[in-house]
Structures are given as structure tokens and as C-alpha cells.
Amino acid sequence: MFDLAGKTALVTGAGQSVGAGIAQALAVQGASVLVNDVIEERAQSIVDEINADSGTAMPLVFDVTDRAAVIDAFQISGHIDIVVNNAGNAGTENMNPTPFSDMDPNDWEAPIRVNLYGVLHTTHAALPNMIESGWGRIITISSGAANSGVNIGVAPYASAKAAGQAFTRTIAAENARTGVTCNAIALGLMENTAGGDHTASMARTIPVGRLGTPHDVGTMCVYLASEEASWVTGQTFHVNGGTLMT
């Protein structure tokens, strides 16, 4: 069950935290994993860990916001069966939480480029070969901020994540008869995102009593990438410890 042997998976932003956990989980199930990051050393570090643990992985360095770089990477890599659109936050820039009324419009662009255009770029590059082969999995990592209002100064980020979920549903509908599924995972508070008194206070409200881990996300990605999930498409799965129940 959940055997991914013979499949090639690309995980964007996989040089650390959640992306690394996803890459490692897919490799454990037998997938050959392309570990993407904008920093080669980070990607190589995760590749080394996977290979040392009897998995198969290679680094693939590019910026998801650069469409030409994405196209080049896909041409180099050959056929990719599974794409996990994990790269997020503000990409190569720092995301500085700020109330929208105080925000400089120039600060909107980074989170929108990576969380929406990055997803568009990789999905557009992956789809033709997936459709031709009659099998593919596209998984986009989203956020609970896309589904409920949050007063933490991340309006452009939340908006881009919500757009990514709408895009997921549209691509799922367009390709439902092709063997390609497209789903999203909306994350709650994760270990690597918690910080400061405000976030720590929010973490205490999680019903299961703990923050999320990369392993929690990786196991959900394994399921959605598997043959067993072939009848699951166009969905957003809330992985949040019960914070948002739908």
C-alpha cells in the first residue's frame, strides 16, 4: 500500500523544514525524489540524508518564481510523476508581518510570486507529460490562513494561498479524466513557524495539544501521491491538529 516505486517526485522548497519532511516521506515509499531549493547546499544536504537512508534523491536548484528556470529544470529532469508545490512564504525574501493598511504595495509581490505564480509555473511545466502518460499527482501546500481570517499581518500571503486552492480545484476539474489528480493541503501552525508570545499563545489552542511536524505533512503527501488516492481530486485537506474543523 502507498507504494511509489518507479515514480519520480519533485518537491519544491525541499531544502528544509516541511519540504524536507515531504521529500523524505516520499523517498521512504520508493519514489525517486528531486529535491528543489534556491540554495544548492540546502538541497544537497537533504539529498545526502535521503541517500544515506537507502532512498534515491537528487538536487534540483531553481527559483519557482522564474518561469524560464522552471522550464529548464523540467527539461533536464525528464518525466516527473509527482509534483509537490511546497515552496512558499515569501520565497527568497523575508516575509515581514504587517497590517495591510500599513503595507507598502511593493511588499505584496514576493508572497504572491512564490505562493501563486510558483505553483502556476511548476504545474504548467508538469502537466503535458502527466496527461500524455495518463498518470500524475499535483499536490499544493497551502495554509489555514487561506480559509479563515487571521490577524497576524499576512494578507498577501493568505490571498495567494487561497488563490492556489482555487487553482487546484480548477486544474483538478480540467484533468479529471486524464489520470491526473490535483489536491491541496492547508497547514495549521507548524513547529518551524511558531515563534514569539503571540504564536505560542495560538499554539496552546490546538485541540490535539501540539504543533504540526514535517512528518505529519509528509504522510498526507504520500497518500495523495499514491495509487490508492486515484479517486481523490480537487480537495483541500486541513492538516492542523483540529484547529479548523470543516
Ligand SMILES: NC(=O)c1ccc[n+]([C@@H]2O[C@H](COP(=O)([O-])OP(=O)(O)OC[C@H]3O[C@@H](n4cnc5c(N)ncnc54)[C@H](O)[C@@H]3O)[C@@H](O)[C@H]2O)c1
Contents of the next structure:
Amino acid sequence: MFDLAGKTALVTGAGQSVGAGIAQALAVQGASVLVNDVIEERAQSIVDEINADSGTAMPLVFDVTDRAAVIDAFQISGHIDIVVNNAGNAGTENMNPTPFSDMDPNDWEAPIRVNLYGVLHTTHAALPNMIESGWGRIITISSGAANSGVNIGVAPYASAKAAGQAFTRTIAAENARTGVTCNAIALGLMENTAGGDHTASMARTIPVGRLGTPHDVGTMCVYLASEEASWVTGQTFHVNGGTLMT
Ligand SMILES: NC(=O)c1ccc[n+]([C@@H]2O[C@H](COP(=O)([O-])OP(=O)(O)OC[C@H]3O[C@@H](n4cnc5c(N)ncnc54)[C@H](O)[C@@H]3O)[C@@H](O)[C@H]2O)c1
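Could you drop in the structure for the form predicted together with the ligand? We only have the form predicted alone so far.
In what comes next, the whole complex appears, and the chain from above leads the way.
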């Protein structure tokens, strides 16, 4: 089950944290993984780890917010069966959480460009070949901030993540008869957002009692990328230790 041998997967923002865990999990199931990041050294280090672990990976360095760069990357990479839109947060900027009333419009652009335009760019570049081949998987990493009001100063980010979920449903509906599925995964609090003393106190707020790991997300991606998930499309899966139960 969940054999991805013969499939090529692109994971954006896979040079560290959640994206790295997704790339590693897909590689373990046999996929050839294109490890994207805007920072070359990060992509290369995860490629080295996967290849050292008997997987198959190559770096594919580009900025998901740069449409021309995305198109070029798809042209040089050959056929891609699985795209995981993971690059997010504030992209190459710092998150800088701020109440919306105190934000400057310039602050809105970075999270919307990476979490929405980045997803549009890669999906648009990937779909034609997927449709032509009759098989494809688009998976977009979203956030629980899109589904529940959170008072943590991330209004544009939450908006872009919600847009990614709506985009997922429309792409799924448009392509439901083509063999291409499109799903989203809304994450709760992850280990890499905590640090030091905060980890234990954040973990106590989560029903299962711990923060999420990249592996938790990678295994969900393996399922959604698999042949076994061919009847699953247009959904947002909440991977959050039970924080938001819908
Ligand atoms: N960490 C969390 O608690 C959390 C919670 C909910 C959702 N998420 C989502 O999970 C995903 C991964 O988050 P993370 O915390 O692991 O991220 P991270 O910031 O630790 O790593 C993101 C990687 O993406 C790369 N990147 C940034 N902008 C890019 C761009 N424009 N093009 C290509 N690569 C780019 C960075 O260089 C970095 O290596 C994001 O979509 C994020 O919004 C994270």
C-alpha cells in the first residue's frame, strides 16, 4: 500500500521543517523527490539526507512567488506527478505577527504572495501534464488559522491560507474526472514554531498533548499522494492533535 515508486514529487519550501519531513516521507515510499527551496543550501542538505538514506532526490531551486521562475523550473524538471505546496508562512520575510489595525498594507503582501500566489503558480504549471497523463496529486499545506479565529496577529496569512482551501475545492471540482485529485492539510501548532520553555506550555493546549512533527504531515501526504486515495478530493484534512475537531 501507498507505493509511490515511479512517481516524481515536487515539495516546495522543503529545505527544512515541515517540507523536509514531507519530502523524506514521500522518498521512503519510493517517489523521486524534487526538493524545492528558495535557499539552495537548504534544498541541497535535504537532498543529501534523502539520497544518503537510499532515497532519490534532486534540488530544484526557485521562488514560488516568481511565476517565470516556476515555469522555467517545470520546463527543466520533466513530468511531475505529485505537487505539495508547502512553502508558506511569510515566505522569505519574517512572520512579524501584528494586530491588523496596526499593520501597514505593505505587510500584507508577503504572506499573500507565498501562501496564495505561490500555490496558484505551481498548480497552474503542474496541471496540464497531470491532466494529459490522467493522473496527478496536488496537496496544499494550509493552517488551522484559516478555519478558526485566532488572536495572534496573522490576518493576511490566515486569509491566504483560507483562500488556499477554497482554491483546493475548485481545482478538485474542475478536475474530478481527470485522475487529478487536489486536497489541503490544515496544520495546528508544530514543533518548529515553539522553542525552549514554550514547547511544554503550548503542548498542554493540544488534546493529544504534544506539538506536531514534520513526520505527522509527511505521512498524511503519503496517503493523499497514493493511488489508494484516488477517491479523496476537494477536502481539507485537519492535522492538529485534535485542536480543532470538525
Ligand atoms: N510551523 C507551524 O506551526 C505551521 C502551522 C500551520 C501551518 N504551517 C504551514 O506549514 C508550511 C511549512 O511551514 P514551516 O513552519 O515548516 O516553514 P519554515 O519557515 O520552517 O520553512 C519554510 C521553507 O520554505 C522556504 N521558502 C520560503 N519562501 C519560499 C519561496 N517563496 N519559494 C520557495 N521556498 C520558500 C524557506 O527557505 C524554508 O526553508 C507552511 O505552509 C506554513 O504556513 C506551519
